[in-house]
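Single chain ahead, written as structure tokens, the form predicted on its own.
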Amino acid sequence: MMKIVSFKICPFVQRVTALLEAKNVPYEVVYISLSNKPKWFLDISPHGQVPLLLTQSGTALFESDAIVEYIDEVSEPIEPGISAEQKAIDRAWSYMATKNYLYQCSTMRSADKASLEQRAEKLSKIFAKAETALTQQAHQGPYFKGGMLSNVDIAWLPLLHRAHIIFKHTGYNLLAGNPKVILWQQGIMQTSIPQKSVSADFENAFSSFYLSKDTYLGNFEDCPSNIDRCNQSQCCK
């Protein structure tokens, strides 16, 4: 059986678990604590970063693109016969989605509203580009590409999740202005893939960190209304 060293929030191992649960592949989870790391965990970790896979036969893989593309190589894809060109279109839209993880999460950390503000305005350009994608291609959902789940709503799955989440506990939408997008975030979430691909308390471990009382977002945390109104009202401060 296959092995992941995570850390709990860390949106690059949600990818590789969520594709192994898209394909029905039996894995197993070490978690670790990044401030902390376990030598055995440095000793086969050449930049000490998760995702960490541990194939069957002890083989240590990193990076999350090479570990996604092993787990494709070694069981049935999850969209069976496609194209080498349609292959490469959708590694491309699953790179411009890993490249803004971590954008995302500093843009849930933003301590104030300016900084909040700004940083989600950048965000907003790479939904705005799906958006783009999904009204092109005439979008009838429930996934990127219409009914077949795909590699590609696997790489934007973590993010959609997680603006999931955000928009649960403040009614912040980082989606806002991409209506298809959110459907698609709708299809997403509808498949449980995002949750059975964290831990059992992995949204009290974002919340904690991400909205926490030194993050903007963590002052509306559980808010009886949205953002916007607790602005005008105090009403969660």
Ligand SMILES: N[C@@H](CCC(=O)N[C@@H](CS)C(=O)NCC(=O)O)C(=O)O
The other form holds:
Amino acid sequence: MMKIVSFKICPFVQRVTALLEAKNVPYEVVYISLSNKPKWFLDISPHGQVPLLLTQSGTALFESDAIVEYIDEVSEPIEPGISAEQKAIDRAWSYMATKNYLYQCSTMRSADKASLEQRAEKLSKIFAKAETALTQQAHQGPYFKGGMLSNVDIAWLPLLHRAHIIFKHTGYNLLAGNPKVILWQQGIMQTSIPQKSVSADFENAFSSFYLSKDTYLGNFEDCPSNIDRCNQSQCCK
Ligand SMILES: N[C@@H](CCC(=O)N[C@@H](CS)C(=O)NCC(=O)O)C(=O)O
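Could you drop in the structure for the form predicted in complex with this ligand? We only have the form predicted on its own so far.
Now the complete complex, all chains and molecules, led by this one.
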């Protein structure tokens, strides 16, 4: 069975486990501490980052893009029979998401209102691009390309799942102003792949890091009515 070397709240890891969940490919997860990386991991990981995939024959694969492509090649395609052109388009949409994973992390970790709003505004640009694409294709959902779950959904899933948790706990919507993206997020959440692709205590681990005393989002005691993105009906913890 494949093994994924993981860190609980890493979005790059979640993209890989989400793909495995979507395809029903069995896998094991091995968690490591990134502040105290074990020697066996450093010995097999060229850049010391997770995710790392250990194949059935024990080969270590690194870089989530390469791992996702490997999984696609060795298992049933998530979306059978798509053309080379469509694959290239899907990869491009996927890169748009994955290139912004770390930026979403730093947005959520913002220490004050000004940084949060400035970063959220910048992050919004990719959600607005997805909104335009969904509008152009007269999106009926529930997934990015309509009725069939694709690699694009899997690449965006960590962003959309984490935006969902932030909204649930704080009322702050990173997707504000992009109604079709919000519908798409609901479609993804309903698959339960987001929940299955992380550990049972993910939401706690995620919240203690991103909604801690050190972050602006973690310090909402009352409805943050001073925040434009707040949906008043849901913003109290
Ligand atoms: N380009 C890498 C990025 C992976 C990455 O940034 N992983 C982070 C955790 S989310 C990590 O391992 N950080 C530890 C380190 O860089 O030392 C990929 O796509 O796999």
